[in-house]
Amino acid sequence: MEKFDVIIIGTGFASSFFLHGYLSRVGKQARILVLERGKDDSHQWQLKHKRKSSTPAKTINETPDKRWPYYIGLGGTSRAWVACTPRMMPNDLQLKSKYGIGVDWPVSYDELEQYYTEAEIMMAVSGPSDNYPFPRSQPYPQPPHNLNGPDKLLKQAYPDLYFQQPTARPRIATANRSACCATGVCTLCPADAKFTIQNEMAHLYQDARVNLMLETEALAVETEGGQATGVRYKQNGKEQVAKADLVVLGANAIFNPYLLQRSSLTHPLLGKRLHEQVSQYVKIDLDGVDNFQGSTMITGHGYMLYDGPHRSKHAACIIENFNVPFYTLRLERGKWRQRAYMKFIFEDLPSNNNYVAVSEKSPHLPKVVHPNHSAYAQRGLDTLPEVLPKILAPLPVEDVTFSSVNDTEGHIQGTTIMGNDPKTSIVDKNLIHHQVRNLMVLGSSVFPTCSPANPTLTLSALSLLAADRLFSS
């Protein structure tokens, strides 16, 4: 039986980022062992087949009218997202003893900060030049996108509040990437354009020191006195256990509780409070300015309901604006650009009802339960329609249509949340699970909160953490 430094459970950002910090950090001699379930689809497969991977996604919905997109093989579901990066703002991270609601994250923003920073760097992340809703240690590595014809108003009048998104979706053609070619296709990019960690952290894998064991499910986390010993997975229909000093757990925020679950590690909260945002489109005609001058698929960002006492009451919210044809096209002679298209995204608090568990019916599978956002989310939505003809006042408006409440955005957080007491959280502030203390896990199913703002750089910037962490412990 062989015995590793460390097994690491998945290939996506998590994983990923981790490694990078991990491997940056350990000397010559160290093996490591990844598992990952999928296998390594090519971008160019991936566009001959129109899929973004070969390995269906399983899970048992008990809720469906709620989804829970991800995505398997090399590279997690950085094959199909749209690459969108804003950091958290720091009140994101303390709810509780800024607004009353929620919990505080166990890291603040200054501790996040040199990891943001670092993440935006490896991503090539382009960003806005002038100032930043967010505090930064130094400037984006990427020019910012230009922005629309609807941006430039909206800009105008909110200059603090205001600004084009930070993507990872590059300005200026990388080494490894073009530059975005602003079709709108994102998740499955024509271009190769988007950061994706195929295209460029496939090197990690490729290291002497890394054996990365393809089409390998992870059944568990084998354990012996209050430490992880390895990882029992599948591969050829056969049953395994690889050993290992430290086991690190880099799945969705699904299959993370899941395997500890069927390693028997049990606590309270193990599996609750799934969440992600709340978001609704909103399609504004518009009388006589163009719209689709941009060089991204998202241009503009807007934080005007964002931050605020409000948030004591009601969700904040952060608003992207479309720059895309499928979106802004109107078909009326003479005004066939004149449409803005706008997404408005709302932070939700988590609840112990929306939860996943082993499946009673089909254990080797989890069951994901998630009967509805909170009153707390719904009573942000609910100000929309009253808010929205101040937000839109720079704008010449002559329509506004409201699509119905989203069923996704694609953002799976919770279930193994980060804290300072063991009992009521699974890991701590670097990611170390409470009670077995050489098992560590990673990516967004650690998020306490639910901020309005993607989570990719953020679970990304918390991987690096806990690598730098783990050797300065």
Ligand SMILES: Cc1cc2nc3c(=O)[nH]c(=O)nc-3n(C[C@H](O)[C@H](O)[C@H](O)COP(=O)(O)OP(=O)(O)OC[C@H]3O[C@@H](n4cnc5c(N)ncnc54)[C@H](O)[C@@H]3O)c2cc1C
Contents of the next structure:
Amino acid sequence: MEKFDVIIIGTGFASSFFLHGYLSRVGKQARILVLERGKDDSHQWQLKHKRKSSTPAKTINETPDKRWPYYIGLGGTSRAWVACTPRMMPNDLQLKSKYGIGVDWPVSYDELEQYYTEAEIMMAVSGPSDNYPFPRSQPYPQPPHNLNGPDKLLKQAYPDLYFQQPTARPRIATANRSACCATGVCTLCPADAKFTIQNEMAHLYQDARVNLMLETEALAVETEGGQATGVRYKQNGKEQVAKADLVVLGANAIFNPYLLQRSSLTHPLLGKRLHEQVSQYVKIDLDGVDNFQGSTMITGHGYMLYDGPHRSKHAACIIENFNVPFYTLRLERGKWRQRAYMKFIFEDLPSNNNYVAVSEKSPHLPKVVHPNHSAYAQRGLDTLPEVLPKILAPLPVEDVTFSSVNDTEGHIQGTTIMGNDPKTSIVDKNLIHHQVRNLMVLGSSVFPTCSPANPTLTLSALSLLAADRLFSS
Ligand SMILES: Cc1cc2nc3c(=O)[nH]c(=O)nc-3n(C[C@H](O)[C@H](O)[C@H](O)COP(=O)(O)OP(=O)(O)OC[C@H]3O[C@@H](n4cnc5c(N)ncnc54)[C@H](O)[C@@H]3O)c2cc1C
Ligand code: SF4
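I've shown you the form predicted on its own. Could you give me the structure of the form predicted in complex with this ligand?
So here's everything in the complex, that chain up top.
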């Protein structure tokens, strides 16, 4: 039986950024097997069928009021993401030591910084050029997007807390992508402007060292004597085993724990602490200020409610200011554009009550159980009516309407958390499984705490770090 150096499961951000790092460090003889459950549906196919994938995403959701969207196929959920790419703040990774809640990450912001920078260059991220909310060693690779009218007033009032949103919706065209033109339907970008694995990293899968098997579902990691020996998979209805020296899971925070559970790898925290941010929209009618002149879908990013001592009591919040009237324009003559839509996004505190497990009724599927977000996140949401007038004071506000709490952010996090102590975590700071030392787990499943920031830049940076440490440690 042919043996590979490494088998990688999945072709989303987690796997592709790792594969990039891995390929740049191995010789011409390396043999890499990539197993991808879905197909390579082209961007044209996606536009024509108004769908992101031809392969259905199947999960048993036992608490369906809470959704966990993801997409199957080459590039994974990069097909659907909106490409908002903030970094986490340094204190997001040390909540326990700074604010006495949650846990500290085993990786510091300083250790992650060089990989953040590398991932931003690979995604051609556009971001603020004057000052930044988080420390940076280099400017953003692309200039910032244009702010809209309300953004400009907020920037004036909060120069050190309000910024252009960092985003992989490019300000200027790249070799493979056109510039973003602010159409605001980014989950399936008609111009193919936002970064996806398919438009910027598909070449990795054509490398002579890489054997990509599409429509191939990984079923379990094979182990023997505490070592991973390969992966059992299904292709064309037939089960087979591929052997390798190293196995790498990048199947997302629902399927990573599920695959480990199906591999009879047990741990009290495996699958637990499933979480994501909790958010609420606010519609703001303005007196005499026009909106929607910015150059991308979300233009402004507010840090006014983010870091600080309040985090010992309630959740931090990041603010997104939208540049598209995605519900409606203001239906009043002469005031069509005098309206703003902002999203207030709060971190959650992961709980063992929220988890992924093998379904008892259908063991070939994972079940997801998430009865509720934390009281910590709820206390953050509850502060909004009180703090909002102060936050919005620089704007001529006529009226404010709150939406209900959103049922998803599309960010699946937790479930195989990282840490230094094998008793309280599944993988170590290099994303290597604590017990099976030739098994790695990538993606936001390793996040031990939440942060209000979108997860994908951080999980991509962690994949670059993991590939680097594999060869340097
Ligand atoms: C609508 C939407 C908007 C979003 N917007 C943003 C945003 O603006 N910013 C941000 O940071 N994040 C955003 N996200 C989240 C972002 O998409 C995810 O964080 C990211 O895709 C996770 O990357 P991943 O590689 O870990 O997982 P995925 O991208 O889900 O990739 C998992 C891969 O594994 C494959 N796979 C799964 N199981 C198996 C198996 N058994 N065998 C073989 N292959 C398998 C899948 O087909 C896929 O290729 C958004 C998500 C959604 C749904
Ligand atoms: S705003 Fe339009 S062009 Fe820009 S990424 Fe979104 S859909 Fe694409």
